[in-house]
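Just one chain follows, in the form predicted on its own, and it is written as structure tokens.
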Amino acid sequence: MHAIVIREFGGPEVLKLEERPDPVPGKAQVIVGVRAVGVNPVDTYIRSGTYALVPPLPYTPGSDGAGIVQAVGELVRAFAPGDRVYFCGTATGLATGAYASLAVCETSQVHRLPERLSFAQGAAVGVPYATAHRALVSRAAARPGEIALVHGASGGVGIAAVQIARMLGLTVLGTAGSPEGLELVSRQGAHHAIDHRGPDHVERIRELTGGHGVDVIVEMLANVNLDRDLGLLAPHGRVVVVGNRGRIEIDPRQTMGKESAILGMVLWAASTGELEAVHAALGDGFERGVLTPVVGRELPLAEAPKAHELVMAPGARGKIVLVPAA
């Protein structure tokens, strides 16, 4: 099989396309012929060797993909060769094993891909949609009628958060940094799209809430926005920190009178049972057509280094996907 292999930590240049032995399924495992692979920012953090999760070298990066079941272990009954599926995680470890033409997965990591979704869209599900759902439901306990603000709403997690918040019955505000991104955010269901580059964007958000404030903030770049977020919250509001790239100084007094909360989250902390519930809810949304992943760009698997540069660049518009050679 073709696979991207990392033999040393470093920049995007350490991503190398190699030929590797085809995997064989264990008794309760599934082999997926990968048609598309999702690229997530966390893939770049792990590749650098400075993230909390440090896989042993060499390793194949990535956790998300979609394709067709090629083979199953003798104990597998839920899937059969030929099934269209997406997967979130592989049997090789956390956030590893997906950047390849074949992936070996535990059955709990594999989910049916509705016919209405392409393989590229299926590859955009795993980390983005599970993260957004967990942020809004498990961590923030968002309720219908509340106001949600999604920072960086034009990226993979942002689009998922906008769609899921609408599905939950929230009023949704989404920020983006380009005209194209703002148009995309509106098209995905945000009631209001705000240019976060504008000098008055914080006051604009306050105005749009009618002075109530924001009940839930899904924060993709806490090191830039967190202190401002605390000032935007409604009484008992919650900020869920999904992404952060450095330190920031905040004024904790802003949390006191409102009894607001800063909630951290990482997808890897979810239990198997919690993830099963998340993907059951997502599957229902995909089947009903209220959730639809947006793919911004597709690149050949060999261009993984370029994909790692793009996923960290500002101005994201949808998911970046790698396509293994047939």
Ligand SMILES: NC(=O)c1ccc[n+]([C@@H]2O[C@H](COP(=O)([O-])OP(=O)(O)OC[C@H]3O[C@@H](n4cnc5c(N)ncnc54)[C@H](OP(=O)(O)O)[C@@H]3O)[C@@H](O)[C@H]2O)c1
Given for the second form:
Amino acid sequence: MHAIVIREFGGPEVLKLEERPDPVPGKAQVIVGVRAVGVNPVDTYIRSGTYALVPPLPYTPGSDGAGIVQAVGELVRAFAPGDRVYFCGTATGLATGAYASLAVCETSQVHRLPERLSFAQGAAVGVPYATAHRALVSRAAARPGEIALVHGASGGVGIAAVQIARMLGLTVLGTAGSPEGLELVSRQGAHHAIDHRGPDHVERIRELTGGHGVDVIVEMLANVNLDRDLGLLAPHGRVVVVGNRGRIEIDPRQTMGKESAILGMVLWAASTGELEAVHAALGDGFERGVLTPVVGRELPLAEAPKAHELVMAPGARGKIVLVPAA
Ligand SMILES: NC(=O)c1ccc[n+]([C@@H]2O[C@H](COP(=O)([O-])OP(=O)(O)OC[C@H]3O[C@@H](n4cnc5c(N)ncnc54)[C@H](OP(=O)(O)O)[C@@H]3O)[C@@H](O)[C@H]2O)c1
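What's the form predicted in complex with the ligand like, now that we've got the form predicted on its own?
Full assembly next; the chain just shown is listed first.
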């Protein structure tokens, strides 16, 4: 099989395409012939070698993708060769194993890909949609009629959060930092799209809530926004920290009078049972057409270094996916 292999930590240049032996499935495992792979920001943090998660070298990066079941272990009944699937996680370990033409997965990591979604769209589901669903439902307990701010709505998780918040019956405010991103956020169903680079964007968000404040914030860049988020929250509001890239000073007093809450979340903390429920809910949304992943860029697997530069650059407009050669 073809696979991206990292033999030393460092910049995007350490991502090298190699030929590796084809995997064979364990008794309860599924081998997916990968047609598209999701590129997630965490792949770049891990590649640098400075993140909390440090896989043993050499390793193949990546958490999620989509393709066709190629082989199954003797105990697998839920899938058969030829099934269209997406996967979230692989059997090789946390955030590893997906940047390849074949991925070995536990059965619980594999889910059916609805006919209406392409493989590239399927590669935009595993991490982003499950993260957005957990943030809104499991952590924030968002209720119909509430106001949600998706702070960073133009990327993989943000688009998923906008669509899921609409599915749940919330009023949705979404931010982006480019004209294309703002247009995309509106097209995905946000009631208002706001430029998070605009000097008056916080005031604008406050006005758009009619002075009530925001009930739920899904935050993609907490080290920049968390203190201002606390000022934007409504009484009993919740901010879910999904993304963070450094330290920030906050005034905790802002949480007291409103009895508001700061909630951390990481997808890896979800139990297998919780993830089953999340993917069942997502599958229903995909089937009914109320959830539709948006792919911004498709690149060949060999261009993984370029994809790692793009995913960290401003101007997101959907998911970046890699396509292994046939
Ligand atoms: N906790 C978890 O389990 C989990 C899971 C998945 C992802 N994450 C994290 O969540 C974050 C988003 O992931 P992703 O896959 O959606 O990444 P992405 O596709 O690269 O999108 C990044 C988003 O952040 C926005 N952004 C940039 N500057 C911002 C600012 N000042 N304020 C608010 N938003 C800003 C970008 O907008 P523009 O480019 O338009 O400026 C874009 O919408 C990343 O930090 C990632 O590591 C966490």
